[in-house]
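Shown here is one chain on its own, the form predicted alone, set out as structure tokens.
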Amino acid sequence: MKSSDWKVISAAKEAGIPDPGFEIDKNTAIVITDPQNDFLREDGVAWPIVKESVKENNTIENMSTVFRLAREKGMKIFISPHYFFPTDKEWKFGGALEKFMHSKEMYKRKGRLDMEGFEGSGADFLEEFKQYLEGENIILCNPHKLYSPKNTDLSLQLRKYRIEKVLMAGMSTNLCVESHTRNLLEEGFEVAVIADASGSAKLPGLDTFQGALMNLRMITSHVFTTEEFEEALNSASLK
């Protein structure tokens, strides 16, 4: 991240938010929302709105990191995708969002029981992570539709696993991250996120990333850069 997006971090310290910390442990657990290619492939829908940001965090490498330190630790990884069936164009009224992801055909996808065309779509998971997908500590969960998991299985996933705490990471950084982080505090999870492990979109006069940084920062336990995670797993006890 570049040295203005962790202004807002000192800031929030010099105005005496606390910063309560995050211990990562056995009951810990990973949730990276959105992994996929009409995010972070060069002719996915929204790359050009969070290119920027992207390239400016690293979030790809990063991403890929957290995914590879999870497998070497045997951390679970629980992923939230975004997908939309035919039956999702039909509804009769969304926000801005909404409309621009229906207009794009952003996550399309044939059919709930058909994948056909969905290898190398927009909906598919960025190459890069597909070496990682298919391990053992990976549980893929329903798809959402907005941005938060209210609807999903995702809290069901992790308190059948016994988790406790979870580390945020993917795209984007204030929709889809933040309405999760939002949702499962509310549910009494404790929450941190690995902020340069994500991204979001960046217009002129308008910087959703660092927007986004400003509340993770002001709601969840700790914001963690890719580094500070690795060095925080390496030391943690998961046994």
The other form holds:
4 protein chains.
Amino acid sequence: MKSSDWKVISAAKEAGIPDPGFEIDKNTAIVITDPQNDFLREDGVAWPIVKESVKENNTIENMSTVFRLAREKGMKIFISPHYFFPTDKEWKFGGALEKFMHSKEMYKRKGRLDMEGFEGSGADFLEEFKQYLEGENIILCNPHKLYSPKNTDLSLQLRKYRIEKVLMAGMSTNLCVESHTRNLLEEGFEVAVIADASGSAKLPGLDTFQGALMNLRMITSHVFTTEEFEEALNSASLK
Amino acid sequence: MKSSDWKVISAAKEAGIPDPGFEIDKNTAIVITDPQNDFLREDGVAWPIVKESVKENNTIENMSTVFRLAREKGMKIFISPHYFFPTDKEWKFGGALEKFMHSKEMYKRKGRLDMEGFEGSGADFLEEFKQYLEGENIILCNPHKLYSPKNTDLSLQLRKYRIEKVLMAGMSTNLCVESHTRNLLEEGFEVAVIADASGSAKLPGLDTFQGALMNLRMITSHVFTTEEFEEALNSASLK
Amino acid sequence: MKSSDWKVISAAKEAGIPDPGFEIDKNTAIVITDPQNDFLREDGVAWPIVKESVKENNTIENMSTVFRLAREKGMKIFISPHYFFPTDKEWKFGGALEKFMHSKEMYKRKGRLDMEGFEGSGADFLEEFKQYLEGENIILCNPHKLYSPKNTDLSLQLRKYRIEKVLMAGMSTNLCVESHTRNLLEEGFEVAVIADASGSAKLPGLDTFQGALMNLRMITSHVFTTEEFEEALNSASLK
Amino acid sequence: MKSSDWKVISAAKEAGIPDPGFEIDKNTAIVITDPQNDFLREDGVAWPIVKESVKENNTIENMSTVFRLAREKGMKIFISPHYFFPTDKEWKFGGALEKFMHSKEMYKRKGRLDMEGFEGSGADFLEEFKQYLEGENIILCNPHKLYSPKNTDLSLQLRKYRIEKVLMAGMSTNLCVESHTRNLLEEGFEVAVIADASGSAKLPGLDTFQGALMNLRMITSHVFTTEEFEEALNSASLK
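Switch from the form predicted alone, shown above, to the form predicted together with another copy of the chain and output its structure.
Below: every chain and molecule of the assembly, starting with the one above.
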């Protein structure tokens, strides 16, 4: 993570914003949004706008580390993917990024009951992550349609496993990671973020990663780096 | 609004992010979050951290203009207030700003069925707005508890009046305005924002207004200034 | 409870419908809907249609027992009340019972910030319950508007106290108790019902209590009588 | 529909319960739950418990009529299916019918991204309906997990097509049809039911169809038969 990004975190501390902390325990799980090719592979539809942040944060390696550590410790990971289906193109209205995603056919799938052409497509998971996605600790949820899990089964799935605390990671920081965070807080989960296992759009005059980091620092219980997460996990009691 | 803030909007345009536009019609309403003393009066608990933004944006005057225009045109305004009750202090966990708000007793009320001490308190509405809040176009909703309307009756109230499109304004931009926006989008409303009828924390190294503006530009259908809103309203067909 | 009502429970057993059971523990709370005069006092608006069931079930005495036991054991009770405000009368549509409630001005209050005329009104709590409602174990939630807690802060309040299991009671069984039950199940709570601490409309050819009992037996983890609840509570470990 | 079932409707009328009515217009759609083999085919897991009601109501023929009429008129049908995935078996708790469904492997699918073995399985759509399910008027939603659309994208999908009014049909009346109805009402939709295009469990001493009919009559705007729906549709203005 660029030191200028991390300055947001120290600025919050200096400004006296509380940092409640987040203790990892047996009722803690990880939620990962959009670990998909359209964000993270060089030919992905959104790669051009997120690549700077993904490289600065070392996002792919950090997400892989999170996947690996969770599997080693038996910690559950809930995947919240993003898919668009042909009927979604007929929606009668949408915000700016919805228009962008639809025009680019981002995360496109042929149908909800049709997997043809999925493998290796922009909607598929990044190849590097697939070794982890078959694990017994992985729960794949219903796809979200805009940015939040409000229209998915994520929170029910978490509760059915008695999960009370969530660590957020994935793509992209100011959209799906932040909307998931905001929604899970309102659903009564305790939430922290692994900031550099995430990344988001950086365009001239628009550093959305830094904007997201401010918000996440203010609303969550703690912002981790992947390194800090590893330390916290290693000293956690998961029994 | 400071020109450096508005640069975010032009940067988004230059980066090719679509600007879908937002047509005001008879099914459009305004939602205002937290028009309360603890944000907007000089002795308010959060005034020290938002005052810079509130002054730069001319927030209070712009909110008054929005209230006045809506009343003149018969457009509904739904108020989503923020109140804390004594039992809320016993919550077992919370994020950073929750800790801040609880420690400052922000928006404190004596009880849900007890109005003693409310008038003129930090939880009460700003005096400047009260002339508008008695209007027939005002619907006061259940209070939110964190930042979003997920735990209130706002979206039901909107639907019961056949509202499909929402203009957001109020305090504070990156917290309640943004969480309301994100939630209303997921509930299937068409959403725009009146950016300078809002304001949020500015602390050294933490310009949350600019961060919010980026997000709002990306997820809503349009970001208005109060002046643009007035023009759009005057040319709108509300029949 | 009439034996013919209880036959529904034994019929479900004979039909082989599982009865998962419900263990009361320290993360268990009670949720009570609409313990209000308009249902339970002889001049209440809905009294004529629920009185038969309330008498058969001994509802008021059983609800008092539930209140008393919870206070003795320090178990939290979350109250989900029903209030209508003047602006609600302008809603543009509504289902059958909404029309009924609005026409009768059931649970009417003068305003969200106006307690004038509340005390002793149809919207107020039944006098018998007031001695319990001041207790430290009572959390009063935002009012629901139709039947479910979807538009209230109930589930957030429960989670903020780390409640995972809920015992439902209150009025009326097939409307608010059942809609609360259905909603809380989808929010990932474990739910049981104290059936005879509840009651509902009985009209010629319309025994809604029996209908509700079938549904509640099928969707919850267990249906208790107040007597069974007392036994279960007395043998529970609440540490 | 058996005349004894329909008596519930006339009893409600005689008891003076309002019948607000439901006008079909261009913003009206149909929602159908669980049109799947496990309910409706003779070897389906739940067939033994619903077959009596399905035969009495002529459910399959009536659902086919609803599908056909909607296609002829270009009215949208939103399908809310029920699927269970292998990870769902590890849920740590559940109510009575959840236990039943899991033990029977009802609606079982191999995985969210794995269609192997789906065709013709208990989770697949009834063969009679497939001719309609390919139509351009059909939107297939995320699967629900218990009974309500709370954990799906149904309400977002409806709103994205500007749907404000919903006609419910499908399986089973007191579980998914009723929980969908209750949830959609709280989301601010105007809801009616086509009662005999639905059916539900009838076991000795447990007539869940009649119980559901009482509740649906009380909370919706109108209860149609398929015949009445056809008449209403034919005289509706859909422009």
